[in-house]
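In structure tokens, the next block holds one chain alone, the form predicted alone.
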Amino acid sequence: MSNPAATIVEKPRASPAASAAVNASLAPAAKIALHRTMVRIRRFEERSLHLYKDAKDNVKIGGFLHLYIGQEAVAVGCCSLMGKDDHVITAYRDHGHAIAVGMELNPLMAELCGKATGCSKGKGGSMHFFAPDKNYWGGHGIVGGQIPLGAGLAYGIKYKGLKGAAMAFLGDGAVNQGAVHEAYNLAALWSLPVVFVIENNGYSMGTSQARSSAGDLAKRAEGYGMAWGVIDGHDLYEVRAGMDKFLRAAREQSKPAVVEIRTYRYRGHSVADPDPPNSTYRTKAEIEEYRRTKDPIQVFQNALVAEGVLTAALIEQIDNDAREEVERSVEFTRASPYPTAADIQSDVYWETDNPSQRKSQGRLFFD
């Protein structure tokens, strides 16, 4: 496993966005917490990959596994700006967002392995992490399918008269889906407090943006009369500074926006997608160049070292703590039971789970 979080480059530099009001107001402890969250995401994802490839001892990840390695600053930067009435919904690459909103690792690892103690009771797997108590609405496997739902979350916020915003995340491969543009249209037409966040990692499933999407992705918002912006996603300070103004406009003026955050994934689209040297659409040298110059954990770590917030000893401690936490989640998963056959009909229909309040007639399930 790579360990970018345990080293310091010779000349750490401060980020220009560190002086933005939303970042300058951060206490040292808050900055350390942001760094810690990114490291926890990286270690969780690396361990998940290892489990997927080397399943044993009652822990096995089935189905797809979409890893967030390389994109950590996006989810952490955006979700760190959430207020009590803000909501998040995302696509199938959802582990980073789940950890960023505060979900514990135990139910996440258990969900990956289909255990009953998982956050979705072992029925959703990698693509369907949910935490309604944290205003986190998943994890969706249909490309672009979560974007109308994000507009719906924003509609609910406005309907209730709350000063909140919905962040609806999508990838660069989803921007051409019809449902995405339908959601854009309604958000603009009804002035919904939603920020559509395009996590542009350059390749969608395996085709470069240049070969799949015409024009600037975020600038398409102009066609709907919405604000838009582009942010460098490798710098957590940049993400926070850039997103802050759009979230404020959504909360305070109910103005929607489209924001493209340019980022990069180190691994394949999913684990089923070959990594270099077997990859057919990018080279190992390209990945290593990004890792060397723009790794989001390293960039933020360097900034905090330059500020005197992080030391080599603390960096190592944070990394060790993250690794130990992830291993505890594996042990928790190993000891957890699988759902039973009787569980197959629960959590499907509300009336099945609340029979005393059922009003419909007829059968809900068929053998």
Given for the second form:
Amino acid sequence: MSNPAATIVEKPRASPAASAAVNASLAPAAKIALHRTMVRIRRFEERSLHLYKDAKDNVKIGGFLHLYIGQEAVAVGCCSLMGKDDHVITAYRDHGHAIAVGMELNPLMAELCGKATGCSKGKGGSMHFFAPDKNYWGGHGIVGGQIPLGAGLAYGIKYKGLKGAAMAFLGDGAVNQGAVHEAYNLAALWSLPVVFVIENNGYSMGTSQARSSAGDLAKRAEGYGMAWGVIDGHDLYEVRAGMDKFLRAAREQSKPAVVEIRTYRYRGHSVADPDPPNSTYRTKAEIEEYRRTKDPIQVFQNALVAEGVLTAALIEQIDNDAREEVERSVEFTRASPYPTAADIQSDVYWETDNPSQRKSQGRLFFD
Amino acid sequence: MPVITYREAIRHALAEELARDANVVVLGEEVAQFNGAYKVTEGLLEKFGPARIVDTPISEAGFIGMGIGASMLGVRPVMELMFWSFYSVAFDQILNNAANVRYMSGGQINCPIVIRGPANGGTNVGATHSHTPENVLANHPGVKVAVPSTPADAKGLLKSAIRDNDPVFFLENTILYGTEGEVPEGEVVIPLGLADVKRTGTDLTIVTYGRCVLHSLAAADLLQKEHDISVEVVDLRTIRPLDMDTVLASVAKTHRVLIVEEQKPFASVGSQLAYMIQREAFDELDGPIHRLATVDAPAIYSPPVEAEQLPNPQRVLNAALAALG
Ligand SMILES: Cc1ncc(C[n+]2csc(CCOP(=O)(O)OP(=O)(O)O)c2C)c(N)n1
Ligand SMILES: [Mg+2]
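Having displayed the form predicted alone, please output the structure of the form predicted in complex with the partner chain.
Let us now look at the entire complex, which starts with that chain.
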């Protein structure tokens, strides 16, 4: 695993978006915080992968694990623009967004391992991180199923008269679900303040974009009379500058949009999908090329070094801090209890969790 | 007799039917180039080519509906759902179109489609990926539902399903894919609607299907060894058509019944079975019909706890002792 802290590329690339107002106005500390969040995501994901493959008693991950490595600038860039009435929803590749909205690592790692101290009490697992207190609505397992919910968040924002926007994230494969198109139409028809964010990482499982989608992904918005755009998702400055425009239009004029953010995932679709040479759909050279030239952490780090915001010592420290924080989350998880068998039937109904306020009659559970 | 896995048995059935009938095509997400999410269709693209083994976009309503439409014209699509859980996205196509078109057209149109894929819990994939919809599907007249437990049954039933002129929904199990069993070489065709007595016994009938057959057989072994109780295990194999004759013959022998199913208990397959057994064999019963099902809640993720939510040999054993009073 390459260590972004270890290398400072010879010729830092100047980001044209760095001078956009939304970026130029950032204080150095804020820029460092964005970098730190990306590094924390990467270290969290790497550690999770390691745990999955090398399960130890009491810290074991089961089921699916979809990693966000390579895509960090998308969630961090988008979520860094959130105001208090902005809301986020995504699919099962949800760890990056969770960290980007400010969830702590302890309950996330505990959730991965199915512990009662997890953010969803061990009931949801990797695909189902939620933090409504941080305007983060998950974490959804059915491809495309979260997109109508995203339109619904926007409906709620508008109905309540708030000046906010919803960001509804989906993959390049998810764009072909019927529910997505129905949500597009509703959003356009009713001018809902929602930005549909297509994280185009090139593949849906083992299927390339070219083999799954006819036409351009975001341009489909035209058919619904919605604005659309394409953003370079390897460059955090670009993500912020590009998204800011659409989020403002959503918040201020209740205008929906579809945005494609081009990114790349370094790891398999899930842990079950092997890396090259055993991959059926891509080469090691392709992945290495992205890592070498477009790594989002590296790209942003280079920019901050060139600006004099980051130094080699600080980069190293941020990385060490992230590793330690992740390690602490593993220890927290190890010390945490599992839910009990009795917990299986809690959280199903509001009424069973609030028995003194139950109003309905009859049996809620059977057998 | 060759010993092969459940996965291979399904693959062999697909390959044999593809070779036998040019109208058979296989469509689904990742079935071709990726060789199947669970590698069931491995090698089929190479053997039968891209016109017959087709990768689809993630558009279940669209491609399942398309398969139903093509079947009306005599194509015999075998559609893979990566998980049966995703049937909900294509619910309208499956239950309004596939199940009804024959009836609504006064018998003029047939839908010889097979939809297959895994439907089970037990691998910690959580509430959205662990549905067991055999009861929901079987609730619709016009459809057939098979849930094989062994490699031989998987092969024989799938071949029948592909040759059937009605829509057949074929529910597999990711945990069973790697299990092995003897499968006769060549033509194995098991008719839909024929249950199989997987173990004979005299004290208690366990009626079950799918992976719960394995749990029930394991429990039956223990009951014999540790409690000297003789259990008969009836594997339904298909939920609709339902072979009540075999079930009732067993009840007439043992007079005690336990139903074991990996289903949520409310309005489950077991609910229907219990009703039919009491109606048709009330006088044969020496005690109430018992049932073991999944604990009534969405599938929990937490790996050690999910194990307690589902039937397992120990839970079957306890339920059997309870059923024997
Ligand atoms: C309705 C539905 N169909 C299929 C799946 C299985 N599945 C999970 S993720 C995935 C690929 C999605 O790719 P994409 O939308 O590009 O998102 P990415 O995984 O690249 O983030 C598939 C086919 C699912 N979860 N839900
Ligand atoms: Mg993708």
